[in-house]
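Here we start with a single chain on its own, the form predicted on its own, put down as structure tokens.
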Amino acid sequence: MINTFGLACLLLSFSALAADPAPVATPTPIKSGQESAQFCRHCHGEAGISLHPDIPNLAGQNAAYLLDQMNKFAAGKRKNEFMEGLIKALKPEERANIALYFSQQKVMPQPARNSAQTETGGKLYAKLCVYCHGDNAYGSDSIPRLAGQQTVYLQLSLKRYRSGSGERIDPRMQSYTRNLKDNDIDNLAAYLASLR
């Protein structure tokens, strides 16, 4: 079983693996993660591309971020009865392998349907979001990747942050979304969903 120190070591190595998976001599952790992720496919889709517009894609997400979110579900810090039950059934090693597996899957951006909307969303992103989520919306170990995410999921999440009604309350996100109109949120979501 992975102890706290072992999980910390995994978190530190995830960034390097995501940047350059070539040094991984054996596909065992990723293959194990693929096998353990079988139950995730019913909602999050094959290889982490969601089957439902209101459920997030996991493909290409930062491994350390995914592992942290799974651990929060297991500890009851994130509330979702279904997810809590599933994650609690996983061993720490399985969670780490699943996070690594999804982080290595290809992101499938949604084609921009309205170039003016996407352009407006890009300007708003550069003004409000780039500092934390990065130039390409790839996030970090502690901040989620938004590039290529589901449009509807992004819209719902931003509205929950704006109203403070979601399961995750984040003062920074609430302050940045407080003055967004629904149209702004739609523009942001369209822009982010179109990114590779």
Given for the second form:
Amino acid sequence: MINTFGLACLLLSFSALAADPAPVATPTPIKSGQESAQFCRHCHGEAGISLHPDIPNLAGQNAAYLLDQMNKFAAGKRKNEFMEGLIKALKPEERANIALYFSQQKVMPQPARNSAQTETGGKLYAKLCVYCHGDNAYGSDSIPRLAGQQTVYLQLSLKRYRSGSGERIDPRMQSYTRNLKDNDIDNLAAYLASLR
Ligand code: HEC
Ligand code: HEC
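Please could you give me the other form, the form predicted together with ligand HEC, since above is the form predicted on its own?
Expanding to the full complex; the earlier chain stays at the top.
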């Protein structure tokens, strides 16, 4: 319980703050995002290019999508124990700044290793996926960019949507992956990872 004297002191210090704002330069949202994202590089790599094939690149990903996924982790709607705990500890403003920072970083596509695979994958993509993820697989707003994403991460994500295992739930992705065979998933992932 706070007494009247404590309350008066608090009010005084608030009005002092308001009357005399400290002359600090406000960092830009992107710069703040870069600072808050220091820790992320251990897994997502320097400037969002992941060093692990099963961990997603964040570089060049759409800002609204990144923010949406962070909020899903924080709310336990997307399951990954580590990511859930980490994002919960970030304030909404930090999440937004981090999303903005990564969205502005450059993507580095991986060299295509098997051109027959990428060709088949490309045809399947044009048939099933282009409607939402776009001609260049850049996505839009809340639809993720897939171009240049890590191969194993793409495979893993598609299999999770397909099986409905519960790590990620999205009715659209569940219906579009339902009839894919493992082979289709490998081809799609090879194609998408090779795009710029
Ligand atoms: C210990 C490793 C690790 C660290 C550190 C880490 N992440 Fe992750 N992150 C992962 C993994 C693994 C996934 C994939 C989770 C999945 O799909 O199951 C992921 C997924 C994500 C995604 C979803 C990307 C997508 O394409 O859907 C976002 C956004 C994200 N992380 C943001 C961050 C941010 C921001 C930080 C730093 C504050 C961070 N991560 C630090 C391991 C890490
Ligand atoms: C009707 C629109 C729609 C279609 C068609 C669609 N997607 Fe998606 N896709 C989405 C949305 C929305 C999300 C984000 C869902 C979420 O929050 O988990 C997504 C997420 C993904 C992800 C996860 C990306 C990441 O960074 O974690 C992959 C991979 C993916 N889609 C691949 C595909 C492929 C391959 C196809 C074609 C077989 C396809 N999608 C068709 C709307 C679509």
